[in-house]
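In the form predicted alone, a lone chain appears below as structure tokens.
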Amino acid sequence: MEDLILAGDEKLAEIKANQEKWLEERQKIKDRPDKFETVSGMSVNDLYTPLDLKDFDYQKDLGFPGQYPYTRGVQPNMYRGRLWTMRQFAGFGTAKDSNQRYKYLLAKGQTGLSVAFDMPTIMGYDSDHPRSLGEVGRVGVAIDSLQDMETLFSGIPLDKISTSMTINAPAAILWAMYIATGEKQGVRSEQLTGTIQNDLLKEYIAQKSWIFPPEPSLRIITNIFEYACRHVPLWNTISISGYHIREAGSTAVQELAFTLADGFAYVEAGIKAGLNVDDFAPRLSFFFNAHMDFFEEIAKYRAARRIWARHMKEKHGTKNPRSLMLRFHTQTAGCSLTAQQPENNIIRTAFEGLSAVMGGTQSLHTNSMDEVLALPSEKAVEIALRTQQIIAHETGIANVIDPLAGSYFVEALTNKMEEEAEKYFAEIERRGGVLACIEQNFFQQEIADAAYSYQRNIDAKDRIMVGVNEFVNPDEKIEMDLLKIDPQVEKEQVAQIQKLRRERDNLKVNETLDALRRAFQDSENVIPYILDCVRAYATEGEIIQVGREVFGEYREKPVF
């Protein structure tokens, strides 16, 4: 196959002549009346040959695993050395409730933890704040203080487990709580491994759970980069997320382009803050969506690695090979799940997880079949984890590195994804960069248009969703044991935080909050001050309030 990819002009001419003869016969046969395109609406040919890869350069475009441009993976032996981390996203109710779920998952063979926080925690409000009413512990775990973080990881040694935390605007605070919890366990910060999402740019673009304006948010993020380089060197300081961009309705190309544009913006912010790119870039990580179009997703991951490596080398002049390696976590697409015939979601998730693995992911979360209806039940989450384990141990997929390399279709699609992403990069630069595009609502409008187009295709049955617009069961009754959060959870959490405020050293808390306020107002790295607040058992809401007073809150400019 490699010989064909690298075929000379004479061989290509022969293939072209034979293809033209084939096309004469092929055109006599009618196709199905379907649109032949990817989930993202990218048209695909009926057949791919070496003619679609006329300028393909094996060393430049493909290379070998663990070597530039990393198209084939970031490790020389990939899953033959170590399987991806199986990291099921979980969290609900109180810290005690989630601690029990974590121990359940670890007992079932999960190899890493991933924390889901409730909306008050995500938005920087304590559980007893009026805006938290009715939301405490509902869509994730409620974490108000170091006390909750200690409970969350009680009996789970932080020097033995890698933890990912999906938190953005208050990321520095939750990270500080995790570091302090490690200290309580006798684990040094240098031993901690894991990831904080910490990606504010995608919040302004897609998910909308921001607090502060972009400039102070970027300052705090670069403070995290700097502190981690010195004190938490094994930690991934950011997970630059395309997942939420895709869940908001983007195409695969938009997910790829907007995510990498955000990544480059963080690199530039770090350099502007005076950091050496090779000191912080090796700990940048990414987070992608695994949607239903099997080959499009694989091409997206491969293109992402190649684009990142090339830009980091050619534009930013990185010297450390690890700065060139795009390492990423993948989660199967929540937006592809259906409330109708929810058992079908097991099958969807299996194919999406398979594409992530064949695309070279470093860790994976597989969604549970009932997540479109509620937080996952124990039964559903076990099936989701077993899906990963079956992919790893029964399919043979993990035996071969980048098994689709050399496929005319996959290589052509990878090239196309890269080409389309570069067009977006040029447009973003023309408009003044990522922050300017956020202010102009460029990203938001592009995503909205893509989401509208996708939904119109569903409504018109141009795209079939099994059980939704075709193969429906009109009399379907969903019979599942769904996880329900007891309203008592909120009462218990509120009582606990109020008790903490009565019993802690409030003089010490106020001293640390005042020191943090001064650090926010000056140009110092704020992470040591946040750590002091956390160790004194200041609450997340109290720390965030100091930031609100200094920086204000972000308001998105409406577009009509």
Second form
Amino acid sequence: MEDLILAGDEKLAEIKANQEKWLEERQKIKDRPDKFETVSGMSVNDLYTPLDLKDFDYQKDLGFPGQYPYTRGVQPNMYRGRLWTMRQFAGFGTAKDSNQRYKYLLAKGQTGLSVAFDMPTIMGYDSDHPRSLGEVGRVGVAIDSLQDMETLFSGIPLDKISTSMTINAPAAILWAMYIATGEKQGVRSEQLTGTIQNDLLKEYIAQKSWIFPPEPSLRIITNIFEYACRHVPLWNTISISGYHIREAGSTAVQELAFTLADGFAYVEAGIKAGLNVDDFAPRLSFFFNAHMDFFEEIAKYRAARRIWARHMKEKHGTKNPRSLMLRFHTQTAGCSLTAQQPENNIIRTAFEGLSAVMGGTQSLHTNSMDEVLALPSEKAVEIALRTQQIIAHETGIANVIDPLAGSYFVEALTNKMEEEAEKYFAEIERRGGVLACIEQNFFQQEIADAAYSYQRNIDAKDRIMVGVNEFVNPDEKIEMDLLKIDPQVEKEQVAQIQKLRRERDNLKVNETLDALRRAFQDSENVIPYILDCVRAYATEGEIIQVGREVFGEYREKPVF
Amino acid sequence: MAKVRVLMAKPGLDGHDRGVKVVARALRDAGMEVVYTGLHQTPEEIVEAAIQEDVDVVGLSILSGAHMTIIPRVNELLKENGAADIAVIGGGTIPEEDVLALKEGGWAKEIFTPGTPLETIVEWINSHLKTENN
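Since we've got the form predicted alone here, give me the form predicted together with its partner chain too.
All chains and molecules follow, beginning with the one already shown.
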């Protein structure tokens, strides 16, 4: 039987002849004066046909779900087995405030937790550090020591839920606190499930929350890979993130290419550190953005799985099928939301969430409509979660695996994304690899250029954003109850850490910090030492400070 | 006429520099001299740079929610250092209520929130400096 997508040569000639006839007619009709391109500025044709997929090979390019090259998804039955994890990112104020929000989310049917930390925690400063002034508990929860982590998960059994922690430079410390909290609850580290973001490369590239220079950062990351293999085998040790690259203004292709390039760099770092690729690669996970251009996003996720599988098989010779599977979390695009007519953000988020699901995501965060104004309120979070539940239970989309496969457009776009990403991989290699590209500001400049051109397009109305540059409501008065962080949070947190410093066994703290310093200077795996510090209630800032003294701090040469 | 000099600064701990870089580039394209501090600057570092670079305007980009602490602090330090003539403007995710408070308190001459066209910022700086110089 003839393949329904793949026509034979004779058929193709016939289609070609008909296409020419159609074109003749079609060109007589005037189009709108708009540009016809994706949100990333990639031009698209008006129509796709078998002629756009001449070399398409079903087995080679798609295969079956749960099979190489995983274009159609990583599980054989996808959402018929289990729906994606609905995981709303949350955290604010003190550990006690966030603990209450988590219990609220779990009661509403959320299936996993996702912890947002405040800026001092992300940057490795304790709440009472001068640089933390005004920032404690603002954009996430403040965690200074194991004590705070115990409060954060009080009444939430760590063997029953999975937790994602958005933490990078100090990831090893927060992870150690989580493991130690498990110990206090009587949960073994082997039972813990969850993810730490732990992706420093994208910090240098896009999000800019770094502490140490790249080399020691990579070493700590590979230490985490190694420790997890032995003691926390169910943990996702890294979430290689395109999300922030996209939020910083990149195109979809740049997000795809830079993220996977980072992924390959971590694989190479792990191998260089002496690890067996099939021991750690199965625990690598990814994190992508879901922006507004529906088909471009779906093509991006499909291309990502195929590229990862092909490279891991062909370049790194992995044997374990799990090493070939690109599993990912998705968050809808914060940068696509508008402060104007914020209720419209509900609709934007719904379309974005839909693309993530049709692209086969393993978990999803849908943004709340008010996130462009402040941290989300409870009402807004509930609507965002309900959006996912509607996608899951009312639209029918979860019934069929990879439902857009075979669309001439989606397959052509998936191929195009792969080709463009490969061009970037070649360029990165030519420049000496990911670290060299960071040093040369290559990624940073590419992203800044894309961000600037995007903004210029909006200002020139070449791109319409509803409520911003068109369909504006000039008398708009935004009436929304925003979440406010009480300045009292900072005072409480400062008082608490100072009390901890008085009451803990400071001799023990200093001993563990000294041992950690030696491990940093040496080539030993640092995780057991960090665990000892944490168990002795050394603070995050104290532990990071040891690292700052040994490794120094990273400085970028800013470009715009 | 001398070129307008602007210091674009990123105070605080957050690293979201998309906005600050886009604005810096737009101001440069509009013919201004732009100095960008880079990330994670303290108010003290920003004020020192503003005075050293002899700028007319300081633009503070804040997306971490710390604007009510940082913007007034930069303003006070400018005054203390005899540089109160430098106009402080801000941008980022700053709720309307705080925008009003910052302007009424005299801490910021203007705050540009998400969705502001780049041209609006360029025009604001030009017309503000014109009024000041007259």
